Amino acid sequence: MNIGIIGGGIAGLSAAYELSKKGHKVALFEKEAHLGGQAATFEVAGERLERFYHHIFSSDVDIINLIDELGLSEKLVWLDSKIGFLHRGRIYDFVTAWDLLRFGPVGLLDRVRLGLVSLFLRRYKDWPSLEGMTAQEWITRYGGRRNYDIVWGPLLQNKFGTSFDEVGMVWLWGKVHLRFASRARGRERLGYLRGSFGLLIDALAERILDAGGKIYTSSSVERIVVEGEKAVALQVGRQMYPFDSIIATAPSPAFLEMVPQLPTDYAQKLKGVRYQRAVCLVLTLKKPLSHIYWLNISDPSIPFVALIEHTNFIDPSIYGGKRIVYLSNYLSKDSPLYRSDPDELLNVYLPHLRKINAEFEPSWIEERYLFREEAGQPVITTKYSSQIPDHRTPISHLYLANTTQIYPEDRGMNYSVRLGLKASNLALEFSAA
């Protein structure tokens, strides 16, 4: 078969690859200069680094497989993380049992509350019976409000803005699920790619193009050419390219413009899902700000969400003694942060920054990257699976895979490697038949 695929994200490259291994024809165009979607590189003292950063769970068996059918094993490596909470100007490690029992905002009552709910929902697999409860809702029964209030309310409000009270505490399941999934003996191991996960994607490409597939880059697919309810061909420019199937791995509003012909019912639920736009203003500092990598920001008058210090992960050495920080926010579309540039983004968080760390001074800062994604995050709401549209479209030979699919899992590098076997598999279905 001849099988057409647009976007060059992780998503997108595993459907390619699959269908490459199994003796098909592809074509991949991706519309920006570059692969990878979010986990896209640039370069760092001569090394390559996430624009958005990344990591892998041990439980991302999908991923992890994939990683090892490309060759790539011996570049990943298992570290154990270090996570923090920033409330009130302090800073507490927030890792192990024992850490939860010095955590100081709350009561002694409220922490044993906080500790026995994650380890119910680490244990907990019926996450449907779940679906009906938003997270503000549940948490609040089962955790108490102040539990809300200090950890999870700050949270959820980081990531979704005004909609943090709608979202569906199936989402909320599913993130401390994951997290508990990755730990051994009390503590949190992530992994990563030494040479950044760009060596992924370099795979991906490499193994395409080798099969006789093709990757077109800066190519913005404008309209899915639609005949007798099937889907035949796509226009590039003023291209056009015939294919047997189609695999879309674009976000809802793109997909919905190259195909206005998708029934009503359909197209409704492409328009029912909300993103958060993500920033992310990357640093590269001469000291570090913490012992932190990944820090959680309980305090509303700081206006990012999180920090993430990757040399509190990754040796330093590896970018020439740099210390990199991603400063990490998730905005509505109308917020006018989203549309700043790098120094005016950078002055408003400056000041914030001797909040993490009295010491810190502006001369530390070397170079500063501005990144930014429209499609996000996906509002996960109650009820969330009833909203979901199928990867079959109504359109025949037509396909979809994109992040506001995943569910009860959030988004993540594993699962965008999960939606692309299954859409490759889908692909097939009219060859089989």
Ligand SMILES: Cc1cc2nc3c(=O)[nH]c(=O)nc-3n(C[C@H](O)[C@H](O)[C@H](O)COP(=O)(O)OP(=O)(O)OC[C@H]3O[C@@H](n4cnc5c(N)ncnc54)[C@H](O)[C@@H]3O)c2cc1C
Second form
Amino acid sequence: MNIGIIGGGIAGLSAAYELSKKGHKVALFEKEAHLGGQAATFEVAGERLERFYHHIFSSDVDIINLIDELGLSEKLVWLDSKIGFLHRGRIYDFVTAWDLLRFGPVGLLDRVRLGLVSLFLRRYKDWPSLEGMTAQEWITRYGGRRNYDIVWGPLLQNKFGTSFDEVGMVWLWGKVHLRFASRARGRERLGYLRGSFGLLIDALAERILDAGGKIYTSSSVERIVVEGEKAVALQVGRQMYPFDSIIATAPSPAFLEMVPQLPTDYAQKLKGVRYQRAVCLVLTLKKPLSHIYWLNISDPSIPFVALIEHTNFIDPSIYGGKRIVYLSNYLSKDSPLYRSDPDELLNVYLPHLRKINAEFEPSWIEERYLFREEAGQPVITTKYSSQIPDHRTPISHLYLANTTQIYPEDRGMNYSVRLGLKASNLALEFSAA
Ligand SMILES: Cc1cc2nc3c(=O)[nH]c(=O)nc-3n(C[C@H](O)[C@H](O)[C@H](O)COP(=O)(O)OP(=O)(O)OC[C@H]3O[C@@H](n4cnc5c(N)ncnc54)[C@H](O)[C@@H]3O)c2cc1C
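Write the structure block of the form predicted together with the named molecule for the protein whose form predicted on its own appears above.
Below is the entire complex, every chain and molecule, led by the chain shown above.
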């Protein structure tokens, strides 16, 4: 079969790779000049680095298997993570049970409750029974108001902004459940590809091209051509590309624009899921800011929600000794911060870096880079399973595989690999016909 794929992120590349492996002809179209989508990289000190911080968990079996299949296993390293929590100007380590027991901002009884709730979510498997409740309702009921106000509430607000109280408990269950799966003897191990996840993207692209597939970058699909309720071609600029089947991995708003004739029910489902925008200001520094890799910020006066010090995870010598820090934000589409240019954003953030390290001086900053992503995080509300659009669209031979369809797990590269696989199988359903 001849299959067209929209989007050169992990899902699109995985789908194209799977189909090429099976001997099908594929053509992949990516609107950006580079491949990788949300997992794309840029260069720091001659080394590749993700535009947005990335690691994997040991439960991410689909991507681990893919890394293995592509011969990249020796590049995959598993390292201890250092998670912290900033509350009222103090950084608390937040990884082990012992850290939890010493977590001063809540009383001893609440700390024990915090540990028990985490343990429960780690063991609990019946997530459908949690579908009717918001994370806020569930945590205040079982984890207690104080734990919600100090720990879980800020985490939800950091990711979902003003939609924090709509987030379904299943989303939080997925986060905690899978995160704990990445633990061994109480410590959390996170995976990274030495050389960046760009190696995975390159290897996928190489295999697709080797198999005779085509990859077109800087090629935005404007329209999916439908004839008699069947998708037959893609329009890119003035060019038409005919296909037997089409897989779209673009975010839902972009997909809707390509195929406005989608029936109302399906289109409504696509419109029903909102996304939080992601914005990362990446700084390279002369000195480290803290000893923590992932610092959750529980302080509404600080205008970013997490500080990820990549070089507390991966050795800075790889980047010529530079320290790399991501100042991360999830914002709603109308937030003025989302449109700020790098210098404006840096000016807003700068005074707050001393709250993380009192000795910080602006002269430590060597370079700054800004990255934005419109479809950063789908807002997963209650009873989400009933809102997920089917991979098989109502238009015959047209399949959708994007991050809004990942559930009950949270979106992540592993699940985009899985999406790609699923969509590639579906796209072949008419191959024998
Ligand atoms: C801040 C942040 C941190 C993250 N951290 C992690 C992490 O630590 N670990 C992890 O596993 N995951 C992480 N993720 C999530 C992970 O990167 C994504 O879930 C995954 O990369 C999504 O891949 P995808 O292919 O499904 O979608 P995307 O990467 O969004 O790919 C879709 C592609 O479609 C293209 N496209 C859109 N419209 C068109 C068009 N008209 N024509 C052609 N192409 C088009 C887009 O340019 C894009 O390249 C993070 C994401 C963000 C934003």
